[in-house]
Partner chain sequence: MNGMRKWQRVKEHLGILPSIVVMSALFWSGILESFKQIFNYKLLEKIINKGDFLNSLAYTARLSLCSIILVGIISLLGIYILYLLSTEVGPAKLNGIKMFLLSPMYIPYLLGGYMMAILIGQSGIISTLCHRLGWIHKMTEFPVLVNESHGYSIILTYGWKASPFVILMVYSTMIKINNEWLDVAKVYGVNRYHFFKEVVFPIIFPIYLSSLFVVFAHIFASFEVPYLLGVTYPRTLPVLAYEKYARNSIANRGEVMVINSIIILLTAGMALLIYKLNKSLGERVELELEK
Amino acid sequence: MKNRSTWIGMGYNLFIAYTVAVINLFLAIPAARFLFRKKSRFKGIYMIILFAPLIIPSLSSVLGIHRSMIIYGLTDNLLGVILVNIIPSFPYVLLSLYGSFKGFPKRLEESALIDGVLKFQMYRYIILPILIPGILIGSTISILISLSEYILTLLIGGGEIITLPILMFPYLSSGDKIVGSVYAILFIFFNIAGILLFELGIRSVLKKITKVKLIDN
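Could you put down the structure of only this chain, in the form predicted on its own?
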């Protein structure tokens, strides 16, 4: 813990994981609503495209766009690492929210619009409260994936963006079991603390936005 790079790694880890989780939620909520409401013969194709990262290895996708990321200056920096961490985690957030929409009564939305409810109010008081379980589950999975990501962060970060898995891996691979074990234990507690901290934060935000009293698990 006296090593400054460890604290820097934990800071990068949290910032990347939290930013990716928030971006995923902003992207997945309208995408899940689109899939839920869309009645089209192409709906299956849309779903295959959006859920493709679940079955295609993320490394394959990133290797395919690596050249473009170099051209646009998205390698060896924080922005590129954040963007690349969205690829493996987004489908899980989308899947969680799509599942929440399955229990959403379509007529409720139509009735609210007929009664003159604005779209912003509909999202705030009708849609978000129903999506809360999916938001909590999806964001937790997203954070867990981002905190544990090693290969994509190393590939796009180029060693400039240091996270805990990047610090830990050389010790484990070189056989330095003592330091590796210390990092592994730190990594476990760090992940638990990071997830709990985010969940407390997002529960507080959702409670203020929706005015719904959330029940603790």
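Next, give the form predicted together with the partner chain, keeping in mind that what was shown is the form predicted on its own.
Partners and other molecules omitted; one chain follows.
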């Protein structure tokens, strides 16, 4: 049980999940702000484009782009796996951020702009602090999804990228009960630890950036 591949799997798993979560946040924060604030003719189309993976299965899409990913050399490596892991998790991050924009008065932004705040500063001191709950929830969901992603990682990783679910699956399906259960329990604790670790990290980063004292809930 305590062989090296389990540790490697956990390492890959965490690395993929964290990278995906960070990318998701960077993509979703401006997008959520746009969707909430700006008026545009194309808003409905944007919503469809961004939220569709909530319903339409990501496996279908990945089977479709698999060939082009092979051509561009994105299979069997980390980059490709990270990219496909964005697909199922991004809409959830966007959704939770979008939710936390609700009740955020526009006047706050406007008055800040009148006071001559730079765009960057506005993000740093006004938007980020308000979004903190959304960021925490969104990143948690994103990590949960990508930690337990099996088929997309298997398909694009091609057996080169080993994560815990991939290691675990043969034991779960073949019925080697002891190994399977050990893996299952390990995986549950691993999930919890992975999420807590990220939460701690992102809390301290946000604290440093926004200089807001976070109240623990």
